[in-house]
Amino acid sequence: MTVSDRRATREAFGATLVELANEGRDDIVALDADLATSTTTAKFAAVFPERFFDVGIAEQNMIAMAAGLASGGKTPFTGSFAVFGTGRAYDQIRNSVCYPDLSVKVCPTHAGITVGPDGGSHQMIEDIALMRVLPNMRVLVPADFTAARAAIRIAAETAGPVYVRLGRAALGPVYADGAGFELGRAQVLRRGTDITLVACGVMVERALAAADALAGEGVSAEVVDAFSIKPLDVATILESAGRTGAVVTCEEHSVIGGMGSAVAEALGEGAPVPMERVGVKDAFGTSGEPEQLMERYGLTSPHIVAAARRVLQRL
């Protein structure tokens, strides 16, 4: 893999909106909160300026405007940084979008600690928890550029609110072009018999690397990409956990309320097995380079391997 093979999931946002509009989706519009270059909605604005609205630094107004556009038959996509696009605008997402079940697509970028030097104030590690608790909201977390393109398309095709979590960090390719994705379906990337690694977003390629390392220790790890966190593919996760008997979840998010919590809820009700959650341990982020922060907060492949060893010792 070369450096040029690595692409941030945010790069798929504006480009995919342009593709959809060129395919005849006249209903699609985009809104941004003074961050169009960073979120890449500027690509859509350059081709369809009459369908793009930069609201300035006013995320609450952006969501309210999107709700109005949706009530008039449009399919609005909103862009901002995740900390602002979900945290600052939470009340509007709850009451103006989810409560009336409007087709607003909340697709902020710069989620997680891989935002890097921007620091803890801009590193959103609570967004999955905030979005998945809302009635009517769906939550998608793509693992690479290809999955991000698919997530934007699924959002466009799905009636009602959808949250797509996008990032700033360049990621290696996990999927080939043309890979199939569905709302509510996880992707089993590697079959295994001894332990299940359930990952999402930037942690998927790290989970695959951890599976390679575990194979060197004689441990067969199954890797599941929880691309759709809400609705969660409970059937796939329970089937995998039932066969392997142990689970480690891996996410660039707080361990409280995120994907790991969703998996724990499913396992608790359907197939209780020993599990550990790899994620940010109830802390804010800090300034640093992305890989330094991933190491500091225990989000690397060796940390996943260590968690797997601990779980297996409990069998």
The other form holds:
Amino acid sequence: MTVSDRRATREAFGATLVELANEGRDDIVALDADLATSTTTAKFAAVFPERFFDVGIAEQNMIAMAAGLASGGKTPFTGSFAVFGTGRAYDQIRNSVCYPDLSVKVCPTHAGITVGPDGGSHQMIEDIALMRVLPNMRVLVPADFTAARAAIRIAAETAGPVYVRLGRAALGPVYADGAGFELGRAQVLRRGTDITLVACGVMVERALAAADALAGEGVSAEVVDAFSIKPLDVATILESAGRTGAVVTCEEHSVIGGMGSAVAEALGEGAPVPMERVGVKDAFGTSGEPEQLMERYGLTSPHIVAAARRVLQRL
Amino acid sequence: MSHSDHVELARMCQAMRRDIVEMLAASGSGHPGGSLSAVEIVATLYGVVMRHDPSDPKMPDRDRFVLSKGHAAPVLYAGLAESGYLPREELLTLRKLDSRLQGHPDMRKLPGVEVSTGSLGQGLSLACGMALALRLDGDLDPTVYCLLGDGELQEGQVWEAAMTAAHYKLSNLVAIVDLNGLQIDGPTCDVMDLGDVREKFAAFGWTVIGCDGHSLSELAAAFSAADAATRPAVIVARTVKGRGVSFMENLCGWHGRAPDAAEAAQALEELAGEPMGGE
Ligand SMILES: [Mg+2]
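Show the form predicted together with the partner chain, please, because up to now only the form predicted on its own has appeared in this conversation.
What follows is the entire complex, opening with the chain shown before.
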């Protein structure tokens, strides 16, 4: 893989909106809060200026305006950074979007600690928890550019609120062009027999690397990209965990309330097996380069390997 | 406004006040003060100003109403019942299990409710989005009306939306402020002084129209002026919280407490005579 193959999931946002609009989706509109260049909604604005609304630095207004547009038959996509696009506007997402089940697609970028030097104030590691607890909301976490493109398309095709978690970090391709994605469906990326690694977002390529390392130790790891955190593909996860008997979850998010929690809930009720959650351990982020931060917060493939060893020792 | 319109609106206001008292007494909880202060505003909108059809609540060219001060749901339900969106008897299900009349308006339950509200400060943003959607559809004709409380203006999001409406020149948007001067914790000037509301909206680029919010003729004239404005317009309507029930008027304590049976009986007695309704 060359450096140029690596792309951030955010790059799929504006580009896919343009594709959809060019395919005749006249209902699609986009809103941003003074971050259109960073989120890439500027690409949509350049082609469809009359359907793009920059509200200035006012995320609460942006989300409720999107709800008003949705009540008028439009399909609004909202940008901003994940920390502001979900947290700053949480009550608006709850009461003006999810409660009335309106078709607003909340797709902020710069989620997670891979935001890097901006520091803890800008590193959103609670968004999956905040979004998945809301009735009517669906939560998608794409692992590469191809998956992000699919997630934006699923959001456009799904009635009601959808959250798509997008990032700034460039990621290697996990999927071939044209790979099929569905709401509520996980992707089994590698078959294994000894342990299941359930990952999402930037952690998928790290989970695949961890599976390679584990293979060198004689451990056969299955790798599942959760992709759809809500609805979660419980059947695929329980089937895999039932076969391997051990699970490690891997997410660039707090271990509290995120994908690992969702998997733990499913396993606890459906097929309890020893598990461990790799994620940020109830802490805020800090300034640093993305890879330094992944090391600092325990989100590298060696950390996944170590967690897998600990889980296997409990069997 | 014609004499017959005026007589009919005055009758409608009296009926709505009685309905508000009866439904709150039946529910045992809810918000009478800010419902009674907005009766003439809502009656004028549904009675003579807005184009709407209770038999076709989703009629594409209808005018839209957003009750941003969602806790005043009883005045909206009373107005919708008077207009024929729901039977009057149903008003007595307010706030009860399985009722379409939720404690705060729910667009998914009751036809005629355009958007769900209740968390203060969000309605004007919703209205901006609705006005933009109408503009995108190439149909500037319908107007979006948004009723705000005065205490609600303390929410910063209202001013984000006020900026937006002026920026996008939303001439199909009309806000109404129910300026009753009171909120839960006391007079607005004591809790968090709003200053000059008219000057504030003017500074944000709005056409500002003041009126007596209990005068049907002043309200009708204000809505005509707002309709003619080429910018977003706000009607700052001076009102009396609890208007029409002597023991509720101008008392914060009646913001969020329902009348008991004896209080309701007294209120209904006061509302039994000839309708008020200003000049
Ligand atoms: Mg008030």
